[in-house]
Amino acid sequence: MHSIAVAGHLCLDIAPLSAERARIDPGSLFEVGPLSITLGGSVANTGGTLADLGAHVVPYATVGDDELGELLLSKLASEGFAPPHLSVSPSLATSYSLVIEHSGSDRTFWHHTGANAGFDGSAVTPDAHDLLHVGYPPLLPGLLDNSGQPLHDLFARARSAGVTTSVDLAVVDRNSAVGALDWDSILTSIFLHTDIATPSFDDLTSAFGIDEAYSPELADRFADRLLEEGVAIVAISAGQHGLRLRTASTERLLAGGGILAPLAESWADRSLTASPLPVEHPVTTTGTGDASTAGLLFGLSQGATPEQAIALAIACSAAVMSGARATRDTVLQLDSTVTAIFSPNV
């Protein structure tokens, strides 16, 4: 089984239930239903996803040293991780998220970004790994110095040692801090590394400073923009519009480590895009982008076809999206076509 790594972004997330109601009103009481905390943050929840899919799941990140870190490291030990690299930070706080949620409309997000701030990445030993996937680069001011250098580092030397690459974004807030760095500069110098890339739509435009609304045209754009750079297996995720996958060349996908060098002249030169499978009644849509990426990832672990890989990315994204856990029976029951990739050696 390969060991797949899974680096960056790692919080709490807190949300208050049955919120519908609820809204800033200084000076009134609205009524909400019990909190639920969980973890979040992308170690949280593709590496949860992975692990629930049957991969050898290891979590580097950093908490604080407080009563939130102390949960977070309880709640972690329960979720069928290997054991973690955590650093602990003395003075910055535990990250956490409070999550609103209303039917009917995506969440909104209220984050502290804490002690992520103290991750760089120098913790992280890739070779002692097949796969390193890295989460949400906009939350982790500590990657992005010197146009993301310690990011471009860590994934040279993961390349160096013939580990698989794979980064996954967020959405750049543009009135902060890190939405004032030079983006263009900070992505040329990830994807130079990169193997895999995982962005949803709006990280994208996001990080580009580009406001026009999904359309096939501008993912493709991305996409070859993406490929351009170095990435060798481009999927977009832009909800309700689906997946999209683009590829790089054979000869790009033999570069790309031991877990893309097996499949280069499966997967060499694709195009595909696969429509979001119905869910009738939602509960969520905190954490699917992360399950779109587990499934895509375990699928190249397991040497699936892309046909494979994209379906079982859109059979985890509809489990999470229903309140379930992605594991294999839920996805099997999701989409049955994804049966053989849970045979060794697809």
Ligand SMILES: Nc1ncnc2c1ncn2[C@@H]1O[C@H](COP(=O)(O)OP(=O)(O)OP(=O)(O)O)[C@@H](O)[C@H]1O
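None of these values were measured; they are calculated from a predicted model. For clarity, a rigid core is taken as the largest C-alpha set superposing within 1.5 Å between two forms. Residue numbers count along the first chain shown, from 1. Compared with the form predicted in complex with the named molecule:
D329: CA moves less than 2 Å between these two forms after rigid-core fitting. The Cα position of V32 differs by 2 Å or more between these two forms after fitting on the rigid core.
L12 is not among the residues whose C-alpha shifts by 2 Å or more between these two forms once the rigid core is aligned; its shift stays under 2 Å.
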Contents of the next structure:
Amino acid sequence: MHSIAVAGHLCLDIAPLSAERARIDPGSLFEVGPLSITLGGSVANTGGTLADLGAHVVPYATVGDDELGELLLSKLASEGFAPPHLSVSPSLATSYSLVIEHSGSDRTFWHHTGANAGFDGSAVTPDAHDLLHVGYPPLLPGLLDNSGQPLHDLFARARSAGVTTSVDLAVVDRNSAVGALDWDSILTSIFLHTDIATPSFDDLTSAFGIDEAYSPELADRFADRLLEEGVAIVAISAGQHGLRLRTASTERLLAGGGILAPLAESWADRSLTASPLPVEHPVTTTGTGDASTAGLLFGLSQGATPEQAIALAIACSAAVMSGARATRDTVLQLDSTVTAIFSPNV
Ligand SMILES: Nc1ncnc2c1ncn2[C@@H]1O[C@H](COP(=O)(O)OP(=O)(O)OP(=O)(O)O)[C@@H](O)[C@H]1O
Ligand SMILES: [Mg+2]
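Could the form predicted in complex with the named molecule be given as well, to go with the form predicted on its own?
Entire complex below, previous chain first.
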């Protein structure tokens, strides 16, 4: 089985349950439910779905030298991951989000970046893996110095070892310190060594500073740009509009490391769009993009066709949207056409 390294953003999501009536009100006491503590961030989400699908997943991230860091480690161990490589920051605290539910409105997140700011990729040993996925560079300032040099260097190291590289973005908050960086140069530098990119449409409009609503034409212009800058496989997710897949030439795919080279003929010069599966009772859209990335990467690592891999990506998103984990059984119930991906003869 291939070994997949999932590196980057990792935190704990901490949410008091049944707290709809609670609010900030000095001097008051509100009775709330038990505390829910779950893993969050792209390492936990994309990595977790990959593990749920049956992949061998090795997490890499930076945590603090504190109780939350120990809790995070024990949670990773119980969720199907291979032993993680967690660097411990001597000065930064473990990253967490306080998730506050208000009745009748969207959830509020209080997020502490903490030790994620200390992740610079230097502790990742890509040659121990077949695929290296990095999630959420906009939330990992340690990867962004000098126009993204640390991430560029990490991917350059991976590619020179024949390891396939993959990146998912996050929305760039233009009002933050990271939002003031030169994202055109950062992305150009990163994409030079990126084999697979799975941003959302919103990630790209925010990074490129484009204030336009979704259109298939703009999604294609983004895909053209990423392919021109060196990416071999571009999958742009766009919420209700589904997933757009575009791929580069056979020659480029042949240079895409151990995962892509054997698929070069069947994946070259493809252009496909997949619509979302209907979800009867949607619970959340958070993490649907991470699940989509996991489905695509799992399909690629199993040697699936582009049609099969994007069908799996869509099914993983639908599973998460319905509040379920995207396990093999769940995705097969949602779309039986992806069965072949799980058989050894794909
Ligand atoms: N409102 C929606 N209606 C139908 N399908 C949706 C909706 N939102 C998300 N999806 C499904 O999830 C996939 C990923 O969604 P989206 O592009 O919003 O990801 P994202 O913004 O990267 O999410 P996250 O970063 O929270 O993981 C879509 O391709 C689609 O299949
Ligand atoms: Mg996303």
